[in-house]
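First, one chain by itself in structure tokens, the form predicted on its own.
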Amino acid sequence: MDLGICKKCGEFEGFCKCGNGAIIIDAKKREVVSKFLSGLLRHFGHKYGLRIDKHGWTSLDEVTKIISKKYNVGTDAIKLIVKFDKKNRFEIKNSKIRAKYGHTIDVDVNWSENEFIPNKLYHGTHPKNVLSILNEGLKPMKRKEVHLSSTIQDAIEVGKRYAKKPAIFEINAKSLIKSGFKVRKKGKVYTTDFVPPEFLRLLKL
């Protein structure tokens, strides 16, 4: 959806209630910029000369310069993308910005572990991965951590990135934590370093 700002209604997504708000970035460009921002902060910022510290933070001004040059949008658009991001992937603090999770670069985002974690979590994947996961467990692969969802539906949506009918695993998070593994809540996503096979159950949907 479009993102905008209104003097009366404030920042909005979709449309302004009073009808007088200004669209800062439309839905199509929002999607493109959001994906690029995610990649910039998680994976390839160094290719653009972006300096990202050990906790994932970098200068919002520098990010704006890169995105402005590439997509002709400014700080207001970036702040709106961050605020209304449904996956809660980003955060801005003290003129700095970072991705909360999903990095392939070496960062430590300092999230608390094993607090307010549901007893069951879920993971969506391509059906071709089922056998190896049942035998070897869930591994980070190209990411730094394994990503888990709080609901089956969320896991299905994630899994649809890889297959039209994804396979869904249920993770016994309570037992996983009791066995000494760390689980972290990062926005809407939960992460861990590894899930052994004994904590996994393939769901029949």
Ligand code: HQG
The other form holds:
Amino acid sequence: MDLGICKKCGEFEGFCKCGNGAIIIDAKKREVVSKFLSGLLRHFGHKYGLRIDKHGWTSLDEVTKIISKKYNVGTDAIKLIVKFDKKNRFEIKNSKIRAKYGHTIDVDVNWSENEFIPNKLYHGTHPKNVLSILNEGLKPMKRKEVHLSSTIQDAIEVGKRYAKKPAIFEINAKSLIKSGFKVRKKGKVYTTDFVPPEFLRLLKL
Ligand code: HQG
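Compare with the form predicted on its own: the form predicted in complex with the named molecule:
Below is the whole assembly, all chains and molecules, this chain first.
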């Protein structure tokens, strides 16, 4: 959906209620810029000269410079992308920006541990990974953390990036936490460092 700003209605996604608002970035460009922003903050910022600190923060001004050069959009558009992101992937604080999860670069996204964590969480993957996951557990692989979903439906969406009929694991998050593992809520996603096999159950869908 398009993103825009209206003097009367404020920031909006889709349509402005009064009809006088201006579109700041259209839906198509929003998706492209959002993917690039994820890439910059999680994977390849250094290739664009971006300095990302140990907690994943970097200067919003610097990010804006890179993005406006490449896509001809300004800070307004970036702020709207962050605000209306469906999965709440990013955060902006004191003119700094970071991705909350998904990094391959070596950062430690410091996080409060006091969020409510559901007893069960889910993970969608390619069926070819099932045996190895049952044997070795869920590992972060190229990323810094393992990513989990709060619903089977969300896990299916994640798994569909790999296969039409993904395999879905149920994670006993309650026992995982009881055993000393930290589970964090980051936007719509839950993360942890590792899930040993004894906390995993393959679902028959
Ligand atoms: C698999 C997107 C074999 C794991 C998504 C997964 C998510 C193993 C892959 C977020 C394994 C890693 C992250 C083992 C794990 N043997 N395979 N022992 N342990 N794997 O991309 O969860 O839209 O790093 O099952 O929605 O797919 O970008 O993780 O298939 O929330 O914000 O190794 O990225 O979010 O793949 O995706 P990934 P993921 P965004």
